[in-house]
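To begin, one chain is listed below as structure tokens, in the form predicted alone.
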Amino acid sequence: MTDRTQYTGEAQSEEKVYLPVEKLLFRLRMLYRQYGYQPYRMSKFEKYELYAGNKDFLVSDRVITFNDTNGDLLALKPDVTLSIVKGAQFRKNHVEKLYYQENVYRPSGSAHQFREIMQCGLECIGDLDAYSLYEVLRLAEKSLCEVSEECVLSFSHLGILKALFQRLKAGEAQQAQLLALIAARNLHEITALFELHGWGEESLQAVKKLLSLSCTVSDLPREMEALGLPWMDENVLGELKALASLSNGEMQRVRFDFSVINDIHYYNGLVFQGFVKGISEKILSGGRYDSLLVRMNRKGAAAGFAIYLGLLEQLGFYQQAGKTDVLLLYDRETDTGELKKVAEELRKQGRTVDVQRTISGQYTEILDLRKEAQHA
């Protein structure tokens, strides 16, 4: 029977075996399980019709396809959420809580070439209420903190935008223009657009105030009321007040940012994006997406988020931690029995050992068993 101590050693050995990204995924799994989320597994491919009928919900409408042996057209999955929603079953007063770690296949980067992209995240689907949304937002913040304590989760509510569009009586093309400018925080062009369509100074000032507003979840209802926006949807304010009450001073890294848009055709309520120091783009994105359930003839509501693990390469999450403890050198004259004995003894002590005939790699200590070198 193999002596397991050869592989376990001291606790510090595990730090050297697992990549930082692997340790992060373990911590995230533990976090999600604490909140009752169950692991979700799926095939690497789905029938193409699932994606063909929902292209406007995908990051890109380009999908890798191939024919199955029975003639069905299959696709390497470009998205996880669609597969989860497809199998969701609505039950009154119940929410289905799932987390995942999956690879997706879609164009990425400036060259827009297909890439295998690792991501993890969670989905909360069913009879959602204020507590369900609070929990998803809280888990998004906690997930970011597992990546780095130097993080911020920016959030908004698309109900604010929809109420604004109704006040302005903006058409679809005008909405798209305004959305792009708000996302870019381009006050000069926003002012020009308002003047062009005659939307009025009062509404323009409301947009500027919203863009300048930065506060926690707990403070947002009070700050919104202070802005004095009579056209604001009371249901939206009620949802924000419920979140504020549940937050009760928690979630200090979660800040309101009106420029957080995401996809207004996909999301319909709370939306958020996560950032960490050292990466210029968002590494987390999510929100409430009831619209997708309606499209797929599913009852209920849904919220969730994804973490883009590939971006963590910029923070060294895919680099092996630490050097090899011992470089054990040998040559043709070295007693191989002695070599084996020394190497196994070191490994039982929990040390990492690389047996080589030449000096190479990174190491903390050299143990030289070469006989030829001693004779030289």
Second form
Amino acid sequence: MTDRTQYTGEAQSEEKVYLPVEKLLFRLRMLYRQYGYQPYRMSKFEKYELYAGNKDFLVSDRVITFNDTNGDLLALKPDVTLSIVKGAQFRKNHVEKLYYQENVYRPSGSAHQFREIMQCGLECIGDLDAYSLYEVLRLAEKSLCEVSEECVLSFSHLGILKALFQRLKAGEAQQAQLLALIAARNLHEITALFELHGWGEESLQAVKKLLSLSCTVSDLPREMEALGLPWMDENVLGELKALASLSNGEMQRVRFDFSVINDIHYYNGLVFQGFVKGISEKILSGGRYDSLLVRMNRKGAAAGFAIYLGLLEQLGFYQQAGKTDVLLLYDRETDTGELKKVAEELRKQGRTVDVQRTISGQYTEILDLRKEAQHA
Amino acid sequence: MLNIALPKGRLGERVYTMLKQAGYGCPEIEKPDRRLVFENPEVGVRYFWVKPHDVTIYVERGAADLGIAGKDILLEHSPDLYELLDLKTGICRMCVAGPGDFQDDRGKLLRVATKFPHIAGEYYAGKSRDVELIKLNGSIELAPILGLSDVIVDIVETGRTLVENGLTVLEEICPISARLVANPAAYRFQRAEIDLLAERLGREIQDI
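I've shown you the form predicted alone. Could you give me the structure of the form predicted together with its partner chain?
Complete assembly follows, chain above in first position.
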């Protein structure tokens, strides 16, 4: 004899009971497992010093802190990548592949109030090669497609920017100015900046052409050659060619976009941002971040991405599908034994049943078992 | 369909005229009534009037694909938007102003009244000048007159209001004008339409 409920019928099927975001997480876990990624679970908090030393890697430098019983200053995790990198071990010819689903705590929205933000993603750390990078990019695209087929994964390579900066002999402040303007597609102020610093018409035209370029991974090497950029780093072109070769006409939703930058202090190669129709901002962000490993005294290379699941509210991913099938209305005069019997019978038929004394919701059917009205 | 947030007031009306000349007219918007949303499906645009300070919020949060915002608002709030065109209208300057005989005593904390604390803070940080920022919401010119601040940081168009209150421009921080801004996500999915609008609107810009 078991008290465990047997669920039957379409009304109580998993399809109806799981929230869309839960179904998405399930599909993403299946996807990452299919590519050999292992789940990574971590504590809700970390020692604050981990974040204090890497504040510019964080989306916001504001962190919720508190003291542990031994006096250590702890922080509610504002980020996942730092925790994973901290624990990574380098082994030659080996790549550690991890995926996670965690809550992080940081200011968000126009009011900049602290919020609990659910995110999932993956990290690929170790002895990376062209294939590892292709796989991360492909998984980012596939993850977006799991949210919606109407998606775009915009990518760029920070090596292009670094080669441009070298050609311009731009100082750190000038680089920061130019980066902000490229990220904002602000051609009028880019033109003014080039005039101000005498960087030359040829380089200005190169930036304008790069910003107007939109093509697939497969087409990028050919398009770059057509632009005629003699100052381009051969290693960067080699990396893009390797990606194009692996892509082999796949990844139609992955488009080159020179305005994708992320943080140049941490990212050093491929960078990408994912967008889904109906969501007002990027829902996925990632790239190659060897520079973070260097800052944390780790060997090897790393790439990964995060998906900001909270934004899925905008697509209704947190709404339960369908209404309850039956409402049983009762009052003080109703025979509760009879009420219980009717409710259980309906549930056995696989229907969802609510029992209330007033109507305060939407139901497919209402069965009125009230007696007071009949006596009055 | 492109959703475009226009700032209420003279600037918005001027930019709408440019959009109309660029082929994005909307006869409904020209009728005198109190509606806020106007649509012309034939050319694929929907306009709505919003407070100038709210334009970037509408665009950043995706309620509008495009908007017309002053550079002052973009600098103050640094919204995550694309800035596609300088429309070269609504031209003014962000300035430091104060009494004509004002001399900055570097030994003292400088009190600065402004509606734009971020712009003012960045400007003085760039000069390594220690300042106290006093955030006000209007009638900024009153602050130095009543001794609330030493100087103000504000938008100056003709400078007449300053003169009438015995103040003068002491330093110019940056030029300000209206900009065409776009939501980056909307740009991904409607790039052809947005680029075409920007190109056609760009042809209507009067060189200064």
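Positions refer to the first chain, counted from 1. Rigid core (definition): largest C-alpha set, two forms, superposition within 1.5 Å. Bear in mind the structure is a predicted one, so any value in this text is a computation, not a measurement.
- The Cα shift for residue 351 between the two forms, taken after rigid core superposition, is 2 angstroms or larger.
- Once you line up the core between the two forms, the Cα of residue 328 ends up 2 Å or more from where it was.
- Here residue 22 does not count as shifted, since its C-alpha moves by less than 2 Å between the two forms after the core is aligned.
- Superposing the two forms on their core, we find that the Cα atom of residue 364 is displaced by 2.4 Å between the two forms.
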